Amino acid sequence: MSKDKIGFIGVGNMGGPMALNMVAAGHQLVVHDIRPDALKPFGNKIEIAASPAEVASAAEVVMVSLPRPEIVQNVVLGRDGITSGTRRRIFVDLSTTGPRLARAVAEELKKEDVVALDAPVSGGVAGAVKGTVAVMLSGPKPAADIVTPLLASIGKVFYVGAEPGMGQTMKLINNLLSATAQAATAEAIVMGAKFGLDPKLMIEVLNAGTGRNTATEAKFPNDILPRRFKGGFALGLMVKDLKLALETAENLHVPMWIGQTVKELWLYAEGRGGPDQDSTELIKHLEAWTGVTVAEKQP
């Protein structure tokens, strides 16, 4: 299967990296994006598709990376989508869409013969580029075994279960436990600075201590602290996946009480700057709130 053509649809933020890093290991892949810009990076690297039909006409294995549930639910059923393909054996979701639509998209590929395997991933855009994501794979264990030498060029690979959905419900617990330690940190790191606490000395103390996370550890000093805001996740898609952890977890009559408070948070940001802003700039809407600005101080 190695030798053979992977297909890839979306080679943006996430996409992008996990793909060079897919040729780099000596995959061969047939690519589409709506953005031509997207492809430049591959420079002669990859055999470009006009569609998602024709990516899945080249290839058997067919990947997807992309923002948002109704691009994917449109890229795989839509008019010359991966159903219109003539080749396509095996679906694989990198994207965070859910496990609705997980179950569902798997149900109408299961009529084309197709298997279905969500494959979330976290680590972020540098975890992207460096090949580290964590993988969450779940699916038909036989498909999963084929696609497993394919993901382990883009990080590491879990194998979840074997039901669709539980991989993409497994991502939407990580993503929910990681908007909460932003959240979180955010509010106690801007106390502290109203306060008149040094926010460095602050975040040097907490990863010292017990209330480390990932937020102290990479967020605040990387690009909040230097006030670069550059995480390369956009503040909306946090949102998105908070909507997501918060229906699947109604659907399983699992109380979020925590959970539904973060999401109000990250609801307010969004509704003062909008859904393009980077979310490390999450902070700012509480910095203007209360008159303060969390960054390094100057010597």
Given for the second form:
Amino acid sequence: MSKDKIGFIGVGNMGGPMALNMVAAGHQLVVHDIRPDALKPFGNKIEIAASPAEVASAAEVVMVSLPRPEIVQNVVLGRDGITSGTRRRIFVDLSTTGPRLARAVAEELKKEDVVALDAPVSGGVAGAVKGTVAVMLSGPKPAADIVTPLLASIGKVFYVGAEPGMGQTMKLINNLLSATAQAATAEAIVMGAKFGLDPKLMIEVLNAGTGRNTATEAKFPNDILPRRFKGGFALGLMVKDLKLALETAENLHVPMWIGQTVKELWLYAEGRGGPDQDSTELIKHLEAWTGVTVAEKQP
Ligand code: NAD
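Swap state to the form predicted together with ligand NAD from the form predicted alone:
Then the entire complex follows, led off by the chain already shown.
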């Protein structure tokens, strides 16, 4: 299988570096993206396809890393979609699209003799570049075993179960916690800054104590304190993940008092600044309420 071409659709912030890591590991890729710019970093190392159908006529394994569930649905089942290809045998969704879509797509693809696997990833753009994302793989084991060595070139693969949607649900749990940690940390740090504490020192103290989380360890030092705001994960995509997480909880009759509040805060930020803000910009909306700016003090 590793000598076969691998199809890859959607080479943006995450898909781009993940696909580059697959190329670096020796896999031959046939790639499609609607943005010509997204294909530039590959030079002549890949084959370019004009449509998802063309990708799926060149490769048995077709992976996608696309922004939203409706886009994935269209790329798989729509006109010139993956199902119109002639070779496709295994479909792998690396995007975060939720369990409802994963189940629906798996059911439709089954009719076409294609096995669907969820393989959403966590680790951000930095993890995608380093090849260290956590891959949450689910779906029929024989197909999962075929793609595991391919996915090993982008990070650590966790097989989480045989049912479609299990990988997606695992990923939503991860992002619900990540969004909660970032929101709570932003609130707390804004309070400290308003009191007069030094933001950089607060982050150092938290990272030596029990308040530490992915926001204090990475987002604050890398993007928020230097006012860089270039984490590479769009705020609108975080809102999408929170909506999917809350929808999943609701369908299971699992109460989410904390999750609801966290979603409201992120929705508010999206309403104020739009979906294309970097997700690290959430704090700006809390700063606006209080009149403080959380930044490294100038020496
Ligand atoms: P992105 O917007 O940077 O990349 C998406 C790519 O898909 C773009 O290059 C875009 O041109 C392309 N695309 C859009 N519609 C298309 C279509 N119809 N056909 C072909 N190509 C199309 O998004 P991203 O940040 O790379 O996120 C991709 C997925 O991964 C999302 O589901 C996101 O939630 C998830 N994710 C993102 C991160 C992150 O840190 N950015 C981390 C983990 C998971």
